[in-house]
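Only one chain is shown below, in structure tokens, and it's the form predicted on its own.
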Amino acid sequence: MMPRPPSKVVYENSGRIVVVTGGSNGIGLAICQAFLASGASVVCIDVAQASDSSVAGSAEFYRADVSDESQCKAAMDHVVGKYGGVDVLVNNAAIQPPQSYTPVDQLDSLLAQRIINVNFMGYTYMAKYALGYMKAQRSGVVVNIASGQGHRTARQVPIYGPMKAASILQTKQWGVEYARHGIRVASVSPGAIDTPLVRASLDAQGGEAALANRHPLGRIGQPHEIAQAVLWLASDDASFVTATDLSVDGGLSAFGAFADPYPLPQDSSQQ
């Protein structure tokens, strides 16, 4: 059974201004929905324009490419000169093409370092200007996209899990780091969700069926659930979390599923 949507909004944003990477689809078209539905200013970068009309049209966009560091600059520049701060900054721009499936005997080395650019060096960007600017104002919050890969690992994911589990390691140094400014760090870990990534990539992990199958709940996860925990973090409910990370992955990494993708027995009390 699919969850239902949050219906109202549970942690208010009015006056916060929100940055998100990655904004245009999947899960963080998500967090911008959600942040502009709890009332935050949000900023959408990314390289492709918002695809949905409701977040183009309430949300500014800005396109860059999170890879380019001087693209991050420019970007968080314009947000700090336009709204006067930033208060919550999400990286979550990140790739995963299907051709990265491979042994890293085969990986093309071109694209690993595509990857390595987008989903490290692009977390590492960002939060270089946004943190430059919190420390000012001595307060914040900075919220990593990482991944179940960080934890556990698959056969053919040279780069990605590896790039996953640097951010979870960014997010505890970070965290760390810039706890004596006022500004907090964290990460979300999602398990497969349903998002055009995770679509592009079901054939290299054995089907849509196969993929659900290896969560305990049975299914993979909606984009707003990710959201939701975004939301989470990044409000006043979460001011003593900092320098970790949460896992929102229907069971994967304690079920261990990366390594063992075995069916679920059926339930025989629930027949």
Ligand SMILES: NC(=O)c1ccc[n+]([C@@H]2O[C@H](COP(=O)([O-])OP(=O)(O)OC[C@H]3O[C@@H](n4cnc5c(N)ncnc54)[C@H](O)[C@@H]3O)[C@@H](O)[C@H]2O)c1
Contents of the next structure:
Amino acid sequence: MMPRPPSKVVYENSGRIVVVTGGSNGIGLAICQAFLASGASVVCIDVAQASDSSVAGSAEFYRADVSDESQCKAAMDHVVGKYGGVDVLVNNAAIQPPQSYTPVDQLDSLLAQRIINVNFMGYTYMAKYALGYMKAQRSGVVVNIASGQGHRTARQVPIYGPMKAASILQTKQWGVEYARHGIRVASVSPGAIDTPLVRASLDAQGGEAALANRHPLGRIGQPHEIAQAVLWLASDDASFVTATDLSVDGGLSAFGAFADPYPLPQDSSQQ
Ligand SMILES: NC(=O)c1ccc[n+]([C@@H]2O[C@H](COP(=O)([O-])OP(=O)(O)OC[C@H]3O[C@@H](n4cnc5c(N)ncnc54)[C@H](O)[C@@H]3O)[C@@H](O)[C@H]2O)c1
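With the form predicted on its own in hand, show me what the form predicted in complex with the named molecule looks like.
Every component of the complex follows; first up is the chain already shown.
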């Protein structure tokens, strides 16, 4: 049975300014909704507006491509100019195009470069400008959305996986660097979560049932289950948590390959 989003607000974020990249869909949208429900002012930075603007609630939409440094700077300048500061940055916008599922010798290098520009440089540019403001405030929290694929690897993810490993190390490096300025940095590594990104790659993952079975909880996760972890990390309840990663993955990362019933589709007779 799918868990329902929590009905009560656990964290109070009134007066806090929260920036979420990639907030128009999937996990980012759930993060925007969770912060809005807790009273925060939320700015969603995305290349595309949510297809149903009612689900995005009263978040402000600001169009920007995070792979473009000047657009990231303009976005952060806009947020601070309008709201007077930035308390939380959630780096979430990332891509994993279905065509990128390939061994490295068959990689489309232009596509690979695009993944690096969005998933790695996008997080870097947004942090560069947000951390500048947070440093002057002497407060702030950055949460990077990494991935289980940044901890362990799989076939056919030669760029996306390594870039997610980079998000985990960005988290540690920025956390160490900015701790003395009163800023915390943490990341969340989701397992498979039911979003457009995952739906687009179900074939490459052997189908929905196979994907669910890789998680000891026997299902893929829901976007609000990641949002709740982000809310906690951004809250004062996590005041001694920095430079670290939290797996929110239904047990996926602890599940040994030897115990794992997910042969490739053509190997299913070997179960
Ligand atoms: N869904 C999963 O199973 C899963 C698992 C592990 C990690 N993640 C990570 O979670 C995050 C969100 O994934 P999702 O599944 O919700 O993805 P999604 O594709 O459903 O949504 C991503 C959002 O980012 C936006 N975006 C894409 N490129 C952008 C750019 N250049 N500039 C600004 N916005 C851009 C898209 O328009 C979209 O709204 C990503 O960092 C992803 O790598 C997802």
